[in-house]
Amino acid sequence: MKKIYNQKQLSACLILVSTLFLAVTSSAQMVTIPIETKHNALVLQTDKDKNLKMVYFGARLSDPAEYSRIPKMYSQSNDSGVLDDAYTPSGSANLAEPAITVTHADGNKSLNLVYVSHTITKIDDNISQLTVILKDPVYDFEVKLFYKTYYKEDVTEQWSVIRHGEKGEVILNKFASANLYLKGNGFWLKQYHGNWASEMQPEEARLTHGIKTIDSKLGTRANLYEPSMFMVSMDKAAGEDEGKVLFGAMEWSGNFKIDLELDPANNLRLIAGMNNAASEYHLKPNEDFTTPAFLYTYSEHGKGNASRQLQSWARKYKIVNGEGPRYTLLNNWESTYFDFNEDKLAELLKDTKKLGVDLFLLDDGWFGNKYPRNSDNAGLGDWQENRQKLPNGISSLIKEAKADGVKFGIWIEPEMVNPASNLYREHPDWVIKQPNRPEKYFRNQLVLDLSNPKVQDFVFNIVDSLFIKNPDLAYIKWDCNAVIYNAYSAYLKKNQSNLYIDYDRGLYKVLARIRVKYPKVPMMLCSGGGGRVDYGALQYFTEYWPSDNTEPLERIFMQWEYSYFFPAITSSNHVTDWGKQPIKFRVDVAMMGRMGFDIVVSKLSKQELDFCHEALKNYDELKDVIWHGDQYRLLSPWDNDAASLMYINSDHSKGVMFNYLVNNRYGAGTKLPIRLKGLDPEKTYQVKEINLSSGTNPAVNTETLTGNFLMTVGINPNVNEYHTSVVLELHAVK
């Protein structure tokens, strides 16, 4: 039976086939494109000429059909035309910053690329992906532009595959993942730089005409030096709760490349990628070049916000078994370093099971015969026992701890070669140094060439022999503390300038085949320190190392900043002996990540060991809402005597404080309350002190408050120079 509509009800059905075409087309001429996540929009448009143009960046609008009618609201001078690609090629009408620069096969570096088409791939219900290709009108050359939106969190990861079918090689001068345009009234960068002992030092100023670029060149350890991770605030610089700001980051760990340069017409234009310096790829006829991720996320509502999307999506997509639990653990490094012996050993692992951890970490120092590993000039690349160490081998370690009832983990630097070492002296072909110039060491190592598939599998089998020989080895820490200087592989022979790139994508292959064969061991990301914390690398591990600097008082600064851009769950924060704070402050600041322990156990007084007993009971009530919670910072340490964060579940019925005194002068301390947030308002908590030391009285009476009260007056945690940590539970009561 056929339906016959009246005229009412087909100019709705006009109207609704209207407003969806509208959408997606507002011509034959012009096609839109919104990329929308929850809150948030990034609208691509095609202009009569079919260039692809990048016309809105910010809070999702209620219409779709008024993405189109963006750029008529604008009338900013644009002389080239071009300012506002969505993917800048050089050589033609471009006058600005560049994507993407390209040496064709027949040597011309002109490059235009225009719009074909585009598709959308519904991945999940959260999870889109965007699919834009722009070819070349007069070559065979061809760009893919890749969004993938995660919807819930306003996370979006944005790359490019490069592809042509001209008769011979081009040459790939500058390659970008993204290419961002922004409007605003004005723009603040906050980035971070650093050194050994110092990383994730933050600065932030306004961006002035001109480029401003970040990037790294050191091969391997590539964030040592400057971090690939940033903020844009625009059009002031955003607070914690308030403003509009862009949070970016590589997933590259490798040698990356961060433009932004403010345009004549006051609009940033921000494109991220692999460094190009001394890296111009050699891309031979129908194959892809893919550009590793950028990723990003927007808020306007400050950089609480915008790091808590960013955390959230971390756990549940990209760090291995973020939902899942950690180890505590007691590493041997900074209570023997290199010297050690099955009997000291034992000891300790003895001590791991006396202090309550679940498993006992054997750091450098293992291996190398014919040259022991017994400091850090010799050994690396001869992953054998060392006999006289060892006599017994890795496996009897393992049987000890699991008698303990402890499991047992080891340190490993598998990319690295020492020259008094067999593998150098039999493989001199696998390690990257110049032929024909004197060495140059950084810990006196080289790096093992990652471009050579042999080198891949060497590297590949040094994990899984320890695996096949120790079926019940549970953790790896794999570290990275050399630089690449006089850079040259043997193996690339004439493309020397594909080395850098190769070598991380080498990495990548490895990691890649671990994780395929032993998808849930945990396995830390050290560098050195920080050298390399990133999504590209972290997306085969469990967690990082933030600093080989563990003075608790330097690791609240280091680890405030780490947090917007990583969770809880990731951040490796062990109890040492650095600094000359009591073992209470040292445990506490520890506790907001994943725990761990290095130090000489026996020292302990039993007063000391008593409340890490205590401690870590309180950590296990708690360490589910540290790693899997929402995280709110309270009160900066930059800025204030004292440092204050917050986690809180997902339902908002168990949460933990921590406060911290960050300044020793007189009188310094807490003298307000401090507002708490992301509290059910309408919820009763009660507020317990805990992680005393025994003998004290608390900083803070057991209080029953509810949430509106805590989030509107606050509560005053007492720190001062006699309450120097202050640790608050919550708990809410019917």
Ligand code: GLA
The other form holds:
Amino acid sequence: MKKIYNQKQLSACLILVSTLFLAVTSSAQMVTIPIETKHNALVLQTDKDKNLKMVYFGARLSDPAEYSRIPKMYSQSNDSGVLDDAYTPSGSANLAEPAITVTHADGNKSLNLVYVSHTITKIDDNISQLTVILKDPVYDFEVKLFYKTYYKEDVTEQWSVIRHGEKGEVILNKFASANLYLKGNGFWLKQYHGNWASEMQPEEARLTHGIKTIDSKLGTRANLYEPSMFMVSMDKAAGEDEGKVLFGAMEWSGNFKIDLELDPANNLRLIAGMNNAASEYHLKPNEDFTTPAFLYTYSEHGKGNASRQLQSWARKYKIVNGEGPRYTLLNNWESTYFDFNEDKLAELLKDTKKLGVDLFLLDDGWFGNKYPRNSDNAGLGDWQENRQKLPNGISSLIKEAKADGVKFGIWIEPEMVNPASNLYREHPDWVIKQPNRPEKYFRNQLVLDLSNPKVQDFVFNIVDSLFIKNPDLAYIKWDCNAVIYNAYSAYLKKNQSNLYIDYDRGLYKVLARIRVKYPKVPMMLCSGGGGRVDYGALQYFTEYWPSDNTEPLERIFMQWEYSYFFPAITSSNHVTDWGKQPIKFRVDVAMMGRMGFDIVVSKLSKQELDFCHEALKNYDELKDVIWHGDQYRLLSPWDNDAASLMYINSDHSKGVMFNYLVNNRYGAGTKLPIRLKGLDPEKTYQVKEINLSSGTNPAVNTETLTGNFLMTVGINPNVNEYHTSVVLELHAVK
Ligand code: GLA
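Okay, that was the form predicted on its own. Show me the form predicted in complex with the named molecule next.
Every component of the complex follows; first up is the chain already shown.
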């Protein structure tokens, strides 16, 4: 895969730039290291005792020589000099919340880390990597800090590698990926909470003194209650187009912990990493402990700009095939649930063709014989076709799909097991559960122990044998419905506290193996809805499932929030029968991403089916703009009667604006024009309403207007109770 480099490849192809390349040394003792991207800089500096401090985070300066002069401009009280460490150790002179806590091989719990050296490596024209080595002057203990920067996108991935040469194991009690220090006149945190069917609910508030923690201890499905994505605004809560804001997220699908501490000097200490709860890690001498990356971007032009930076970074560098295409599809989960057979599926394959989408996605319920998967209480783990439902197997379905001219995809949930399964009986030691306590189930199932290499092989083989038997299989939906209760691994024996971390590492090993063998096959990351949406996992997937809640009004709000962190091409949006909205509204909402359907096609009226055909034609025209273009949020559903957002391609010649009514009160609608963004003011655009339901008048007559007019005055999409959703296509005409 293009984005995954191993250490050897790196050293072979990288140009090592000398230590002094960007370092500005203002005195023999003091080293200043600016880490710059196109618009921003993070500046590290050593003090007289060689402690490494983070002295600046903000817009970059035109003269790098001036970075070393920044600290003098602050007269805040930081008497103990310990609050601004670039990676705060604990148990020595530093009493602030640590980034790292250890128990040395001799039982001593003190750690001090001082600057030794740094190198900057230029990976290509856009990507650089800074490595800073910190060492304990007393113990043979080292931490390397890594800052990988994506210049054009203003994105940084930061992680640490911990290593020791002590006589015996060291216990890592805490092990952050990153420790930032932000200065500002007050800080506002926007965070998210959720649950099944109500993912990505935002809350924004000013941070008060003390520590605010965002975390998960659920093991798998870690985002169920709280994802690791957040924003911190400085000086005031940033708006869509103005204000200073940092977006952060862990690239990790397991337990995480993000501490935001407004400290006694009124600065913000930010410590992000894997959660250390019940996870002290036993590290052998001379082994690397690599933390996952903490991802961040910063903008002085508001949340919209920060989100576009992150979206382009994700498309270019992180997700699988981010700059490529996606399939439209018909899924059968909501139309059949577990109740189907070959005949029914044959009909659905024909419906896939009739609807005019690329692929049919067979969901849960196709496997298990002794314990057939006819409901969610049996069968997980037994990945053989159910002979009653599918006597001729998956391969005959794929053949049939081919004959119908559509592709075929399949649902799996390979990390899980139902107690009612052969797998559970044959390999009880592969299951995460306490040996002496009653089992506790989440959706009637338990989690397999992916810290065990044999289980990793088993999970890899589920996918591998599906592809070996069915080379034409074109899509995988990978689900993960349970959290980890009663965490205990028979494999890890005495090292139980390694389980949460080794589980996730095991999962990534499996996914990496799959991607080596099947680099581009589209895979959807699903977790009982959006229980696992993070870039740690998404580097192996093409798209994610935001929520089982596909009620389109709810989806407008959720997709709006997800879009701050993830590009539209990754958002699987299915048209379903949830809610009361007409087909047009449902389709219009699903169009803002990777569109699919999960409806009974045969129940659509002729008019509805005609509408879907027309909309799919329009989608085909516009999908490139939606998937790969820049997204601008125009009118927030949280504060207005309507939501409005748009996508525009890179040469500003083609765009689409989506507008939806989100308030049912009398007279609700768009009274004022909505200003567009991201257009070329010099160009003239034809603005035309598309996705019209037959028999309804357009809300907007086709207009030809300059980019200047559209961005200064705007256009009124005339959203109201008669036109609850209005989609406008923009074409530059001159
Ligand atoms: C989870 C997923 C759904 C569906 C079911 C199948 O809930 O989120 O989309 O696949 O599992 O059991």
